[in-house]
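The chain below stands alone and is given as structure tokens, in the form predicted on its own.
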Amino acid sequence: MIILMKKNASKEQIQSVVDVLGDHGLGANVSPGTEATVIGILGDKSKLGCIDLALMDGVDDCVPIMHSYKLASRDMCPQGRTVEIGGEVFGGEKLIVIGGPCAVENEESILQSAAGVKAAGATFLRGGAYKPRTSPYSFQGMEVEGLKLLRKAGDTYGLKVVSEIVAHEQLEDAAKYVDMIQIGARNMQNFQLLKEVGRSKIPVILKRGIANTIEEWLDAAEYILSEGNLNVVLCERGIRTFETATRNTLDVSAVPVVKERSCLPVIIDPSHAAGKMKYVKPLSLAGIAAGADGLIVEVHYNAKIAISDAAQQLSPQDFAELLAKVRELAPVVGRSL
């Protein structure tokens, strides 16, 4: 449920409401927007008895949400959540733009394509330390030595740091190089990590899961959020559907939906949705049509020579190019790079 407060609501009248579900064990989570000020119950409203919110001072309404995921649902923060890492806001007016190679696969490597991402115009790099691989026998990342190159080019070209950890065990050691944390699709619903990731409060992407829907994807991001970390941002990155001339279909209609359900910002993985350079281009500047708040793009030095996804990695100059359509695109949807 969420209490709907009168424009001329005062603090006093707000806290009051707040005060009273904390005697009742409930939670609140407070939303001062532009025209009033949402307050969200967290935990079970029969603890309420039978206590009439709607009575009290500076109350206009008490609506019930009937979703599942609460603390992401757009009832609950009406003018939508930003992430900040650093100055740069995911949600905000600016798209934020991440890119960087499939994997850190050597200092060299990471750093010239640290330079081509930071010439570029983009303000994040990525860069996998620990990879999820389909098979066994794959290059399986070089885990924490990976995170401490990811931190180095990071440091060098004057870029936020992402990468993505695939087990809670990993948190830890992941945290003292990377500015963001990156749940990618295989684990959306792990929800022993998406735990452990909500308690430590530290910025993450949620990629959404290749089979996933878009209520599952948002009860996963409600398992971080509930845990404490507001600091949620969510990626589509393509579903498995019939079609095979793409590694993936990217939804693009994902993002208007969940702009319209959740509060959460949004973010869009061409990439791995395309699985074909070609279409990287293409595919980002129909995100940003759709509304997406930036991209996450996989960028290497010479591809040629990746040790995974060399065919969906864009080159620096390609990824520049990319990045002056973006700004050209940017101002008709009323955002900017």
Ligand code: PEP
Second form
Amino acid sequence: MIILMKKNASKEQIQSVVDVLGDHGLGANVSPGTEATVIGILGDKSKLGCIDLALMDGVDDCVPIMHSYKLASRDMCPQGRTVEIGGEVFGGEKLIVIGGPCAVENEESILQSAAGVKAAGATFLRGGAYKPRTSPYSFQGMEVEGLKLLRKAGDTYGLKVVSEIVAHEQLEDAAKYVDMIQIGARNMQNFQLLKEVGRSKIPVILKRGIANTIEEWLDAAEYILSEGNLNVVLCERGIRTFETATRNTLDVSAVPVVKERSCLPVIIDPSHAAGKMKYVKPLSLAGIAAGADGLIVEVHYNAKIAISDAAQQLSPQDFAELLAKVRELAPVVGRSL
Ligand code: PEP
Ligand code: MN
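Condition change, the form predicted on its own to the form predicted in complex with the ligand:
Now the full complex is given, and it begins with the chain already shown.
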């Protein structure tokens, strides 16, 4: 349930509501909106017994939330949440672009790719160090050494860095070297990982699972949020369908649906959706046109020799051309790059 306070409700009236919730073992998420403050009740509201919060001073209305997720819901934070990392804001007017290779492969490679990502105008560098590969015989990533090289490349070119972790034991190392972690599609419902990431305050990209509904995705986000970490950015990366022309099917419609149901920023990964570099540009533009807050794109300085996902990684030049198009499109949907 959420409590809508009256427009002119005083600080004391808001605090009284929070206190009553606290007295009954319930948490409160206070969201001061432009119109009025919204208070979300965290926990089992039956603990309130017969107390009618609607009768309290300053309360305008009490509205039930129909979803199992609360902090992730738009009702709780109608103006939308933003995630800020060193001046870069996901969910603001400016689109955020993340570029970089599928995996950190060696020092020279990540430095060269980072140079291209920076030159194109992106502000974040990606690069996997713990790779969730389909086959156990495929390259599994450079692990901590990869994180260190990613950090070095980011620092060299003034880029913030993001990398995936696949187990909660990797969180401590990742937090030392990256600005943001990614939870990949295969781990969207790794609830132990979600809880640990929730207990840390590290910003996180939560990708949609390969065969998960939007509701399951938002429930997964709630695991992180409910542990106290509000720095969650969602990422649509394509879902498994009967279509084989692309690696996955980018669910563009997920963007407006998520924007309606959830307050969290959402970005698009056109690379893992497409699986082929020639489709990356149109899918990126479709995602931005649909209202996404940014992109995460695989970029390799020489994709022909990439160890993983070679077919879908853009050259730095193609990436720069893509961003030039995004820059043209952005104002049409009220954004900038
Ligand atoms: C990745 O970003 O390299 C990756 C493995 O992504 P996904 O989890 O979307 O497959
Ligand atoms: Mn990849």
